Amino acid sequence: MVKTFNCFELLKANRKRRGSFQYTVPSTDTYPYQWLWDSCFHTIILSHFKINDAKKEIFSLLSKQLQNGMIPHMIYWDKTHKTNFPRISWGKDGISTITQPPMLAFAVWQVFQKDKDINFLKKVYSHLYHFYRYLLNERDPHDKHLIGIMNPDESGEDNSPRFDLPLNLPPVQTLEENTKRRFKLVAQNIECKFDAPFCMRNFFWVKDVPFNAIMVTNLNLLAKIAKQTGNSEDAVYFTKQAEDISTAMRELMLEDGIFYSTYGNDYKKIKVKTWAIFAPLFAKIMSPQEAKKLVADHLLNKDEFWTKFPVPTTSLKEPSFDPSGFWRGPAWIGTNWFIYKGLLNYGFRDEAEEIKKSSLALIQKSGFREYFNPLTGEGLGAQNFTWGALVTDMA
């Protein structure tokens, strides 16, 4: 078994400081900056070891919040760092102008569960309020109660086959082809000044299943944070928004027992099976019967997702499946964590335990790698990658 001590040591080794701020990079060699949902993961992990370090991770993220409430998905604290990570011109100095899956309330709530520090909640509440209000107001221009993303990178899964159709790319492609298309999108978004409703209408508008499922879970937790800080009216509002998104997901995404991401003004379904079909379990959106069928027919299906080292990010049956293709097939500990939590929500303890065991086996076999071949367990991508430490939170 991977020692939790090693997990903490990994995050300490990837720790950086800039002025009064402390943050963790996913990998010192490959990803030497700060990312939004990565830091939320880091906060969750650090809450098991040193609560003050977990809080510092949050404060560093919030320090770069934009005036409109958006929190950028990247912070370039040290732009002089030598790295192969591509230099992207976002139109802002030191930060990106897109966001990432809104895991912030979850991370904050987990910290609060450890030490019940109301002052911490009060310090961060206004930041959370404005971030989630930004998503609710700016990313749902048709008032359909589904949050849109304007770049695949906002999903956290840059080249997932879920985005091939709206990017006008074929199922079989190179990472270079995908990256070129996404960089073009950045240029187009700079043109439209990252005005989300306008940019989404004209260039790229996906209502992604995991993003919205994560939003539902986080809005419900934000309602709890609001209650704790004396903002009872906000709590009612955020609870209602979570209910509205859940309802909209069922109405606009669900077909034959599977939730599919949609795109464009007419909300066309993107019928590609990736790990995203299990994300509604994380938000408790499915009925027990629906969850049972999803797990039996797809998760435990050896021709789809139940590989030697589950869970691949893309079904083996998809033409886009590539066991070493970044987000097009490899297993990631982060997505395993979401599925693990979702399974526990519905009482699938044995299946959740198998995913935990598989995650540990991947790290034992190949170390803390960025992602893994789900057929062989071979480690791929960045080394000393922090997401592996999420096994600490699989308990």
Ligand code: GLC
Second form
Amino acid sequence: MVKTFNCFELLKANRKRRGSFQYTVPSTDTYPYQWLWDSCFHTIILSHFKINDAKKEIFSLLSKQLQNGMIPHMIYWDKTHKTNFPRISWGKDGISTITQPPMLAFAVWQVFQKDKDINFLKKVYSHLYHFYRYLLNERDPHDKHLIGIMNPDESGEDNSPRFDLPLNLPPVQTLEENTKRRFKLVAQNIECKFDAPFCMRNFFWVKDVPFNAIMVTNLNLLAKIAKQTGNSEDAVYFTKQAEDISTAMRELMLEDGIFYSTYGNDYKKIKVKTWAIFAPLFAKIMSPQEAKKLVADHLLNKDEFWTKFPVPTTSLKEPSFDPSGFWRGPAWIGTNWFIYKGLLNYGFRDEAEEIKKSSLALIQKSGFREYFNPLTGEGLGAQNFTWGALVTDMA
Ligand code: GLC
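Any chance you could show the form predicted together with this ligand after that form predicted alone?
So here's everything in the complex, that chain up top.
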């Protein structure tokens, strides 16, 4: 068994301090900075061990929020890091100019569930309000109620085959080719001064399934936070926004029981099967019948996602599937966590338990690695990578 003790130790070992701020890096060697959705995962994990550390993870993120409400996906903090990881220039000093999946309200709500500290909610509420308002206002220029991303890295799944079509890349490609193409996009994002509607119209505009599913869940939790802090009008507003996105997802993404990401001006579906087809379970936007069919036909299908060590991030049937290809096939504990939560939303206890077992088996076999070969369980990418500790939140 992976002891929960090890999980806390791992997070402590990856902890950094900067002035009065404190944050956790995903991996000290490979990823020595702070990342937005990683820190939300860290908060969720830390809420089980030390509530003050969980809160500090949030405060360090919020301290770098931009005027327009966006929270950058990377904060460099320490300029002296000696590391191989490139200090990519995103056009701003010390931070990036794009964001990442909005797990912030979920993380904050989880902390609040532990200690019911209303002052904490009050301290963070206006930051959350502006972040989600930014996404609602700036990322949906056609008022269709789907939130857009302007760079694949905003999905957190940098080289996922979901983005091949919009990037004009073939299904079989090298990581170098993909990185080169994404770097060109970063230059374009800098050029358009991360003005999202402009950048999306001209360079890259994907309405991604997990990002929108995460948005729905988080807006519903934000509504609860608004209510708790006495902002009941905001609560009504955010609940309505969550409903509108759910409806739009069904109208524009759903086909034959599967939700697909869409891109561009005409919201064309990207019909590539990745773990993203299970993300709507996390947002509770499928009917019980739809969920049952999705799980039986695809998740538990040995030719698609039910490998020896599930869940591969890309279906085995896709030409882009590569068992060691970063987001093009390997299992990640973060995506397993989303699927686990989604399955529980629909009462699939046994299947959820299998995902938990698989996650634990991967860590037991290969350690806290960044991602894993879903066929052999071999550990790949960064060492001492924090996401494995999410198993503490699979209970
Ligand atoms: C990789 C992952 C991304 C994560 C980052 C730091 O770029 O694709 O999701 O946030 O590493 O762990």
